[in-house]
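This document opens with one chain alone, in structure tokens, the form predicted alone.
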Amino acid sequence: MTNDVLVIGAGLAGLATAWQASLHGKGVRVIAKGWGATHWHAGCVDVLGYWPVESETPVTGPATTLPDLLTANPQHPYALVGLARLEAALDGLKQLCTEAGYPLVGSLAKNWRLPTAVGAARPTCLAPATMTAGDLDGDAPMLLVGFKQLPDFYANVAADNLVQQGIPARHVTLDLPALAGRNFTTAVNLARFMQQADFRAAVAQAVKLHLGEAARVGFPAVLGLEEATAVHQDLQAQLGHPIFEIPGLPPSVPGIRLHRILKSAIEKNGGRVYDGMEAVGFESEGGRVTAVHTETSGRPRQHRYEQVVLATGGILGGGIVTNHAGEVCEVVFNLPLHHPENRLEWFRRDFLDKQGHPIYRSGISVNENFQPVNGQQTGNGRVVYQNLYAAGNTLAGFEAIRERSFDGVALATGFVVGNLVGN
């Protein structure tokens, strides 16, 4: 393998880079200190869920809302990427899920209204058909089961918080034979169970006791890993009614599904992804970076590609870091950050401010390249290394919690710059 490009970071964005670069026939290699947001988002894909940020009414259709972001935010990462480029992305990574047998559902023209573990509304674009059901634009009564080994997830709380919103639900939990010798599992363990054709079986039975009038069944989302789409039709042709998986607290099952799709995508291009190889240091030239750090039991190792991108996540992500000096720093390159100067006014008082707080909207200044400067605005100031790149929420200029953005830049981003080092 030619070392072409070295993606830093395991996230959406990073393995969106890498599989675009190795689309390219670029020789890729992701490093990362573990796996990234993948594994504790809900496997969707989030493109704008408030606008504006002070909005309490989620957005219909990114479509007709993102103009108006654009316009009234230029240094957004979506500016940057385009409108063009961000339906590019998604209908890649739609057609790649496809072909990998697991559908991911939705478009720009409509945000779906999936339910979430405690019975709140989320906004989000994209979707793996597994949960399509779930829409709470249609009020079609639902039974949400629950399973007493499975401390992460409560159906009661999250039915009683529906039918607060007028949404009929009731709820049932579950305590099956194959699982009463266990104090608790966790939703990967009842993955791996439900691609049992036995337990399937199992789980139908006891629903259909609880049935009534319910015209959908939520689950957890347990519907398999490897076979989610077989384990999903299977249980759904048994009970005779749509099924829907949520999403509860990680590990997240369906973005682990989404995980290894996007991996297993780069393999087949003759890219490779590794985690436990934590960055910590590089090496520059000439205004380019040369080598890349990682940190072994010895000495550290160097790695030397042609090309470097940098998608290790803002501050939720660790690429990102603060200290008690009140400095806050890039971990790998110490790259120029924007970010509140003082550390008195990093958060606000109350912890579910509807104003967020400002420390997450640091990030990386890049120009229209996705290349690092040095400036405090996205699209000003000297490029700072002329082969580095970088991509995700690493980046300056949004507020991706408030703006249910994350996904959708991790993807786009990913994307656009996994294309202009792969060309």
The other form holds:
Amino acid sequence: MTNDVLVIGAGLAGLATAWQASLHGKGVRVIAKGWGATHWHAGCVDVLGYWPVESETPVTGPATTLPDLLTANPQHPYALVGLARLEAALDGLKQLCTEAGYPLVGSLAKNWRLPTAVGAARPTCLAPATMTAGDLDGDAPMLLVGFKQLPDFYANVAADNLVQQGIPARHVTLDLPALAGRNFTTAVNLARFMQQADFRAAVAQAVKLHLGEAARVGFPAVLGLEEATAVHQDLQAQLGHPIFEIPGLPPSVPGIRLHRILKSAIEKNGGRVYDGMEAVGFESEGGRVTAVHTETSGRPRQHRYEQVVLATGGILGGGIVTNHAGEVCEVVFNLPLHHPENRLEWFRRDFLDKQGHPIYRSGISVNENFQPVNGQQTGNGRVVYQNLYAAGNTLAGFEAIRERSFDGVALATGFVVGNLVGN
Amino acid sequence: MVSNIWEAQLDITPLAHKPVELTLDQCIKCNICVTACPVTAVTDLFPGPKYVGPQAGRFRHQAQPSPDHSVDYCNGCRVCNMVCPTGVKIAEINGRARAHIVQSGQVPLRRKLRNNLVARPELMGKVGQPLAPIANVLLHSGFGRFFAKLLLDIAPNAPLPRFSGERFSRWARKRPDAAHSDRKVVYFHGCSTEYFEARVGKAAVQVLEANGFEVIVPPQNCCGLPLLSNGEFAAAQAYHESNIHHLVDYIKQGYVIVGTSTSCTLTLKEEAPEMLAYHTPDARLLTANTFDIHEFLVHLLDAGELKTDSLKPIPLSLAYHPPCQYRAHRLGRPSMEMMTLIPELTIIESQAACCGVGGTYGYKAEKYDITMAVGKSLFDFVREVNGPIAVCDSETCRWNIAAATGVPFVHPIELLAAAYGYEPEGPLQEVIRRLRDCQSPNLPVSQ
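I have the form predicted alone already, so could you send the form predicted in complex with its partner chain?
After this comes the whole thing, all chains and molecules, with the earlier chain placed first.
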């Protein structure tokens, strides 16, 4: 295997980059400090949930709204990606997941409106088939099922909130003999339990007693890890109604499933994905990155690759850090950043301000080839290193949290950069 | 950057070091470590790294007894550290919490005796190896096992190794044909090579000599990891100080330390200084100049200084488990990189997080079943690959997986030495002989 592409970061952007580059036959290595974004997010692909950012009305279909966004914000990562490549990225991921036996469903034409763990409606573009029966555009009455030992999901809270929005919902919290004696369990452990047939049978039996008029049944997102589709189908058959998962607090079981599917796709193509490897420095010569250094048990190790992709995330992912002196820094290459100059401008007054906080728009400015450039605005400026690219939420010029564009930007920019460095 | 990797680096700039306790505050409670923990996945006795580590850490105080003993079910695999997105030193927090339980006298006497015995492979080796024929029969008899369980709560099926007929250091000392060279390295053999598997050390010496090195085997001690894992920090520190005393003069003469036992090298580099908060200048020199053998060879390869043209083919398809203590070096897979150089050798890598044995953990009666449950998927994998032998860098893992599967294990360096044309010993010898005699290699090999 040749040293072609080094990807720093193993969130959705880094994994998508490595997956695409490895499809082109490139020798790919992914290094990551630890697992991150994929384990934290819902396991869906949110492309665009709200636009303009201050809007309180969710986007019904990203395809209709995206052209406006591109016109209004030509520096948005989606503008660099373009609609055709965004669609190709979504189709690519859908195909990969379908081949892995875990289909993702949806398209740019229409957002799903799926319930969150507190019963709010969440607009998202692609969702696993294990979740879509919860779509709030449907009016079938639902029963939400919690587990006494799972403190990360309160069925009563979610159901009460749904009822207040006019959606018929009831709840039940199970106290199964198999979990008796535990003070608590985690979503991942519960997902492993769900892969046992006798546990599923006990769940089905207990839920049936409470079905009443419910025509669909919602569970926290714990319906199996490796065998999610089989668990979902089996439980659905036993209950005789459509069932759906509701993603909740991290670690996210659906996110872990996506992580595993992408990681094994990379490894199948000969790539390697290493955790516990924090990039701590680099060497450059003649305008190129010649080596990236990672921390080890003894002394830094050098990784010498032809092309380097930075996918370390933004402030949430740890790729960009701030300090009390008001400095905003990119952690590996100390790249020039686009960010509010004055620390007083980082935040707006209200925590849930509809505009979002300016600091979260901080990021790297890149050219049309996703190469970091000097200069405050995306699109112009001089390339910093000829063989360095950036993808995902380390990029400047958008408000991922308010827009709900976190996963869409990560996937699409990773997909595009993976193809750029792969060709 | 060092021009010659075999020249010790004496001018070391201290890395920004985060003290173990301070990393506790970096925990954002995301629970990723809990999802990755191989012990939590199989038992309710261990709630998970986050709960017993950074979370319970907030309720611990040096002056008070530990409020909860479940931290003792951590097997020290360090998978939690590897997956943590914020750099919390969870395994070290757990190790220190266990030491606090031990130091405050909260371990029953019988357990404390047992732990102090299994944590002293050097002592066992010094006593048992000279009596190898008798000791081996006794330790592997139902009688011996019965009393070990009765008296000391040692698991009756624990994967005990066999003492070798000759100590490795004795073999190294009395070799008439030892190579001499200006390029010297110091070899750290560890207890397993010294008392149980001298063949691993011989293979390391052969590979290093084949590449033009003179191998120095100075007096040395147990690295102290088993004591660290059993919370016996004072005794572990005595070993670590002794090793620094034995080794640092060689480093100051410009020689680096190379080891085949992955958990020993990890302890010399990182575990001992981190757990013991022992960061003297000499300890830092040892950290900066200790290498896993394949890490060292990969450096040579990258510098174009490794002989690779004369490697003989080994037409086998073998299972390889990169042990958790090897991955914890955060080097990637140097031994995979070396094994792929051997013509016609196919290595199938396991995806298992851990074999379960956790050094001395799996030798304890109350933990043996957990060890077996953690290792189950790995055992199945090794059986599925169905090679005549399998490969692993860490000794206690080799013994554990071999005992569970019946498949004999070798260290990757043994395959490399065989590819350099040296006559192997142990399980590999029989396999190589069959290949030479054009027989099918895929028959069972005696352990």
